[in-house]
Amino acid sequence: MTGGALSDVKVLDLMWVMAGPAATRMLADHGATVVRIESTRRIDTARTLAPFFDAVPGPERSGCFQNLNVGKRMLTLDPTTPAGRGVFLDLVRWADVVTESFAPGTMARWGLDWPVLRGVKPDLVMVSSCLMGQTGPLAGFAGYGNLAAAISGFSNLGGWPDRPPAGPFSAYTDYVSPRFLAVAILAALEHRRRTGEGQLVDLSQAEASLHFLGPALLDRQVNGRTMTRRGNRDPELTPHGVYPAAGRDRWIAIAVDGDAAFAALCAVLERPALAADARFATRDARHAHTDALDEAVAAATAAHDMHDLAGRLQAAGVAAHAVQNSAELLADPQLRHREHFVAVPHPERETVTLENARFRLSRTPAAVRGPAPTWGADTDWVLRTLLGYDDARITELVAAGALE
């Protein structure tokens, strides 16, 4: 794999899940070779994970697992065995960096930890990452990121004031953390490339997520306030939500900032006798009616189109927009002007579609540059080319029963 602003980046992945393999795949979208590391005997969660390929389950069929590893190179290997370690070892002298999110702890139990790893290559970046760091009374807390939100505070925001805690959508800090760790990944490597010195990164998904509710810290600390849920409701826009909207599970979002865009809005939705009721004349009254002013604003959306009423209120100033399901996410003329999507070649399938590079540069952009891999589909590549191993090497460490 060449071509991209890391085409000379050498990464051993054993990440796994869903935070970190989302960092890696950011490096080979840039060019970097990622190697992944799996077993087939503890699979990869995101394997299990949906949706699937004709909506049949199976460890090949994830379109979870292939947004998140598209473009990266894979050796099945238990690195547990003699022969297995042996392997790593050799892949470890080749990296330029290493990647873990398993467990704290079981790296040392495999005898691959930072300082035997370091001790084979004394400028390694490695990095590890866990839900809650390497160290302290919480750093054998494993899990996923919907308890990372949890333990971080998100979990008590997300939802109604008169219902229990909703949190945010899905893992929440799997979403937050990556971009942390591609980051952490850059940063590492740039210092070796200034000192010559190698290191370790301790990455706690949920710390590199906390630092999103620095407003709400802040305003405890300053103003004595806790944040408590409001549902969509916003301190400084009125109105603001979802609305619902002709036809079945149809909804427009909408937020308005001022009189101006609240006076739009209801010549917009032809409702004279909302702009001139004095209950929402003004900002602060209408925070103080809000109850009132979404039940009337959802009395008068339920009617629209919600494609053509976001058009009608964009066009009128006011912020607003269809909320679209996935397939019209996929039609998303904005998106496919940005190639959001594209069709990737699969070994067990003609294409997929997957997300393409999430950032753009100018001079060196982004492109995905091969499929997600299946299990020991780069097995002979990665033995070969990469390490120089030649048949009988290879003989041995089958009948060792180090590649899986």
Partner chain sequence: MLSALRVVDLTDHRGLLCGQILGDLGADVIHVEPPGGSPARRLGPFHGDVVHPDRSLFWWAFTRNQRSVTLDVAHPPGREALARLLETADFLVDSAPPGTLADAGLDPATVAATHPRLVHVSITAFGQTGPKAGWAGADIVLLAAGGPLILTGDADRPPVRLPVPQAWLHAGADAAVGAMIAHHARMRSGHGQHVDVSAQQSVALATQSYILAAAFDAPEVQRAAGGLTMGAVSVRLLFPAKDGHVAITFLFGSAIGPFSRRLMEWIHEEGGCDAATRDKDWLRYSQLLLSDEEPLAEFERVKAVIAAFTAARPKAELLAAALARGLLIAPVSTLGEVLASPQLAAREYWQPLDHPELGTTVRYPGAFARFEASPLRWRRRPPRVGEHTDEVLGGELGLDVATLRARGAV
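In place of the form predicted alone, output the structure of the form predicted together with its partner chain.
The following holds one chain only.
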């Protein structure tokens, strides 16, 4: 099977910003032909998001956009123009899957919603992804993953009990939901393979992401207890947290599971007094004196190099790691070994460094199959190769303003 596990899968992708493109990126990595449609009249928000090349903003300079769209084909098309609509419907006939992540009702307003598309292609799989779902009183609530993270309970939980919420970073549900979205697409394709039946799938980013809060939701439900912010405390493990290391804003994360690991921690930190302290002799005792313990551990870690200390703790059987920023991630020997970063050709910059596929398949390995698409880079290829249009037809489309 050349070209990847999904080389027989054709996706017409109208999803934009982060969650949707992250999902179809996984499919493209594994060989699916993903044709993204973007209108220059309404550019993808991801193009406005950092990091940018040399910290200079620009629509073709966004690392966020490149990282989520590498390996896809890009057609600039305005499907709301009469001529653009014809191209769009031809692509629906070509595709196995159509994906979109506009505010609910947008496709209907364009006359391109499920009943219309199914009429064009009876066994089509269509996946609509939005913040809250296609129905319900908040269906019209459109926006970004930071809003879904807030309304789904994530943002209130991150941070310190004595401070306002710090939340998980930025648009958290945009990082959770892409996996559910990719699974939904593949499952609907599996259903079609077995039954011949296409269908519409409605994925609410909030609903999918709530599975990442499962135990706390059940605790509230069953025991009436509401989880709130608690810093880095853990109900099972102690010491547990982020402790200072040598240097400015340098930290090491340590999670100690059991008496043997605690003894190993004290030995590596050369703090025999800590190991002998009755307040820290058992797990329950350590939990009862967590503040004093955290303070003692922080005092002991502060002079150490975070990478060196993490390596020695791991060698002694203690879970620990340096808290890495992007420079340290880029240099991380494990991520290098895993080829987590990959140099990808770029029309204007020779190559750019992006993330590779996150998981490995032994027989059908993922591969980045081309650069991140610049505007209109594949318009000609899509129209000629996929749709078989000739020069005259393409000239007409250009004249009609459909390819903008």
